[in-house]
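Next comes just one chain, in structure tokens: the form predicted on its own.
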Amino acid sequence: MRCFCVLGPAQAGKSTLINRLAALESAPERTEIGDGLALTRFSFFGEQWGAIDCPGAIESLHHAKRALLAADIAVICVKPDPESAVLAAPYLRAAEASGTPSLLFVNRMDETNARLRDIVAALQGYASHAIALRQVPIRTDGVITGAIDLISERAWKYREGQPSTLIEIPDSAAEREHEARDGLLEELSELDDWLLEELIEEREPAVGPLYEICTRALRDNIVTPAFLGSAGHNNGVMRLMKALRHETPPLSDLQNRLAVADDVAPEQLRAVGFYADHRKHLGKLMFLRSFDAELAPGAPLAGGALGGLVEHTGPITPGEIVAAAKSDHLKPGHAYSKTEALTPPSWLAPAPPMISRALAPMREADEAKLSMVLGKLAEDEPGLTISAEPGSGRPVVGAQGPGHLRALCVKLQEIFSVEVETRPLRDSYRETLTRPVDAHYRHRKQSGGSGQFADVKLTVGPLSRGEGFQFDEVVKGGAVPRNYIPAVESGARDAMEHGPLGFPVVDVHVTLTDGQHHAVDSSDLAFRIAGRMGVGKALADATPVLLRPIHRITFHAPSDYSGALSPMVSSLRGQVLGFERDPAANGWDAFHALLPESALEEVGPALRSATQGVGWFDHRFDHYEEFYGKEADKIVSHRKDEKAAASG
């Protein structure tokens, strides 16, 4: 079976295009895979085909990337509007990064007055490979009524509900056709010496060799050919399918691409796993594309045995896509030999999470189950991260956006019967002191028998930002025996956990200067208590100040939107650091800024709005800065109220 995937933004008409392609000669068979992915099987000219329909939501781009693992070729379906080219930018970037040969289909051309050359020029701004027009439209009174193939120079007139009919090239389109064809031949001549010589000698190149050059350029992933049509009216669909039939690379090319990461022989690969779905009563289903004619249930695969197949009978043919149950040792995103799973290619890595939430089960009895289920899903779900919230220990889920998070919650409830509630994460505020102070604390307790006694004198002062906690001692004469000094340090560290403002304390230097001990009543516990209480007293007297966390954030967005990011950062109380061209993709910028952690909750929606949904960001903690004013006072007051409520 030969296989292609269809990528593109929402509302580009991807599903309609697949339905039309699949219905050209046969009755298609559609299988819902999950998370917006679907597989349509059909036949064309006696060959078996599979088309993977990819979701158009940008939050599901990680699933579209997984589909590229199993595809011989990608069809990037786009809207017929130069202004909408940016919406296709993430899909062009993903296809190029994967090394998957791609065709471009400008859909719904009947709905626009835009010139095709302008649409392609706008798309070229986001593509590293040359986009070469293979057709130009025929317009009658401003309406597209057909198309001209630039290789064969044959014109076709669209007929509603019927196959297109062959016509002479209209005089009104002849000049544009010659201009576009010259541009295409010039582009192709850079790839072939024979064609270059033909053009230099002003000879008309033969059509057959031209198609061969186009096929080779596509297979070598040098050129992205562009076609046009309207899937809703079945216009241009047959031409696209014929291009797929003649120019789609063989299955061995996919094996070669996948084998590069681990430098293994391509023929050793038996299958690639591109998606895992968890279903109630069935468990985990692993969706695979086979490379091996001997692959069958029970066959060795990645060090285990392939489980039984769902809704499949007969042998597995090379190139076929199947769903295997009871194959939990298989993880999506990997190609497999008999004995191992290859390293996932680097281009498969999803964007960092755009939203993070702490999860809590609605029923306490589901605490352990929730952690177990999230661990399973994180192994198979690209774009999903699982961590623990400091303090509460609650699981924290990082998702690609609100839609991705909602889908996860639905999956937890409907498949695993775990209902959860979500809440934003607490900001990791800290506090520190602003001046050095001396403190003296004596711990004495007598309750019958051995008592407790420890006396410490301390100097507590601030450190430079980011230096953490330091402890020294300058005790002389054994006033505090050396074996008790580590206990004093432990007590001082205990005091750092909750400062006078209610937050962990950082950037503090504690020096033990003197003290007293008792030969009978002193102990490690007594000196630890004395250290904690003494430092606590000093912190309260040292004019504590609130610190807010600042993150360094990098926005990845099309260059056209870089100008909109500066005011966005300012509105989020951030600082712009600058931007640069993104070396990983044409037409993209990497925009750097500093933002308070409290603004991260707003970044995702603001960035989506500023970039029509296609931008994404990553961030990391950078430093703490002192925080004053009414907002700081409000945060401290809220923390005190929380503690009072917890203790009450």
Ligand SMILES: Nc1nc2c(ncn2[C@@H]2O[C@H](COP(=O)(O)OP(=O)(O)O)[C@@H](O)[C@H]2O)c(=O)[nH]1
Contents of the next structure:
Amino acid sequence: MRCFCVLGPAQAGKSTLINRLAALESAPERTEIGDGLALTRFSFFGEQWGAIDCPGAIESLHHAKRALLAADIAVICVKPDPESAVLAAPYLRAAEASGTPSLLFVNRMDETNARLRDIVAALQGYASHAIALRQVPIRTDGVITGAIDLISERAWKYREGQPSTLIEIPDSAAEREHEARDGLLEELSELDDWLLEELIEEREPAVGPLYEICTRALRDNIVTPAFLGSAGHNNGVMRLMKALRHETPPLSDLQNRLAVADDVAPEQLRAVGFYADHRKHLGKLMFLRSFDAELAPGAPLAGGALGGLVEHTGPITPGEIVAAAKSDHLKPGHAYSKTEALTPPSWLAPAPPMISRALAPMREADEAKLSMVLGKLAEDEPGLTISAEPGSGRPVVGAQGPGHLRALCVKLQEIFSVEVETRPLRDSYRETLTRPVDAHYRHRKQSGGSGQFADVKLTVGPLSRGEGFQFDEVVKGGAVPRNYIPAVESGARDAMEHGPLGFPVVDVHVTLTDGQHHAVDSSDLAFRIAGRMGVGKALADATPVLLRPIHRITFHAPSDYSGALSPMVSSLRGQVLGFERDPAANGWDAFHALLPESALEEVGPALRSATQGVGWFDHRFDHYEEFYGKEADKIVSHRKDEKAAASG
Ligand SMILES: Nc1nc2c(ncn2[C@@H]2O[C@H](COP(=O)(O)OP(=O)(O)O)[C@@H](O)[C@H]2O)c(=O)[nH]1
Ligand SMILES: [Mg+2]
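Next up, the form predicted in complex with the ligand. The previous block was the form predicted on its own.
Let us now look at the entire complex, which starts with that chain.
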């Protein structure tokens, strides 16, 4: 089976296009894979084809990318106006990063007056391969009525609901056709000496060799050819399918791409696992594309045996896509030899989570099950991250966006019968002190026979931001015996856990200067308590101040939006650091800023609206910053109320 995937933004007409391509010759057969991926099988000119439909929401980009693991070629289906080109940018970027040859289909041409060359020029801004028109439209009174193939120079007139008919190139289109053809041939002549000579000698190059050069240019990822049409009206669909038939590279090219990062020979790859779906009664289903005629249920794969196939009988031919049950040792994202699973390619890595939520099961009894299920799901879906919330220990889920998070909750309920509620994470405020103070604390307790006694004198002062905690002692003459000093330090550390404002305390220097002990009643415990109480008292006296966490954030977005990011950062109370061209992709910038952690919740939606949903970001904690004013006071009093509620 030969296989292509259709990538592109929502509403570009991807699903419509697949239905039309598949229905050219036979009745198509569509199978849902999961998370917006679906496989349509069909035959064309005696060959078996598989088309993978991909979701168009940017939160599902990590799912769409999986299709590139299994496809010989990508069709990038776009909307027909220059302003929408940016919506295709993430897909152009993903296809290029994966090394998958791609062709463009400019769809919905029936709805636009925009010039194709402007659309392609706008797309070129986000592509590093040259995009070359392979067709130009024929327009009558502004409406598209057909297209001219720039290689064969044949013109086709569209007919509603019927195959197009061959016509003479209309006079009105002739000049444009020549201009576009010259452009295409010039592009191709850079790749082929024969063609260059033909052009220099002003000979008319033969069509057969021209198609061959096109095929080579596509296969080598030098040129991305652009076709046009209207899937909704079945126009340009046959032309596209014929191009796919002639120009889709062989299966071995995919094996080569997948093997490139590892030192396994491409021929040793038996299959690639691109998706795992967890189903209610079937358990985990692994979707694989096979490379090997000997792959069969029970055959060795990645150090285990391939399980039974769902809805598939007979041998698995190379290129076939199958779903295997009972293959839990297989993880998606890897190509497999008999004995090994290769490292997933780096281009497959999802964007960092855009939204994080703590999860709690509605039924307490589901707690262990929830952790187990989340662990299983995250193993098969790197776009989902799982961690534990400091303090509560609750599982924290990082998702690609609110829709992705909702989809997870639905999966948890419908497939695993665990109903959950979600809540935002707490900001990790800290506090510190602003001046050094001395403290004296005596712990004395008489209970029955034995008593407790410890006396400490301490100096407690601030350290520079980020230095954490330091403990020293300058005790003279054994006033506090050596063996009790570690207990004083432990007590001081205990005091750091909850400061006078209710938050963990950082950047503090404690010096034990003096003290007293009792030969019978002193103990580690007594000195620990004295240390804790003494430091606690000092912290309260030393004018504590709230610290808020500041993150360093990098926005990844098409360069067009960098201008809009500065005001966005300001409105989120952040500070712009600057931006540069993203070396990894044409037409993208990496934009850096500092933002308070409390603003991270708003970053996702703000970035979405500033970049038409195309941008993403990563961030990491950078430093703590002293935080004063009304907002800080509110946080402190809220914390007090919380503590009161918890203890009362
Ligand atoms: N006018 C017009 N509408 C189209 C065309 N292709 C698809 N559509 C419509 O566009 C909408 C989105 O199509 P769909 O295939 O679901 O897009 P997807 O989100 O990319 O899969 C549907 O209402 C289609 O009927 C086209 O070529 N012309
Ligand atoms: Mg669709």
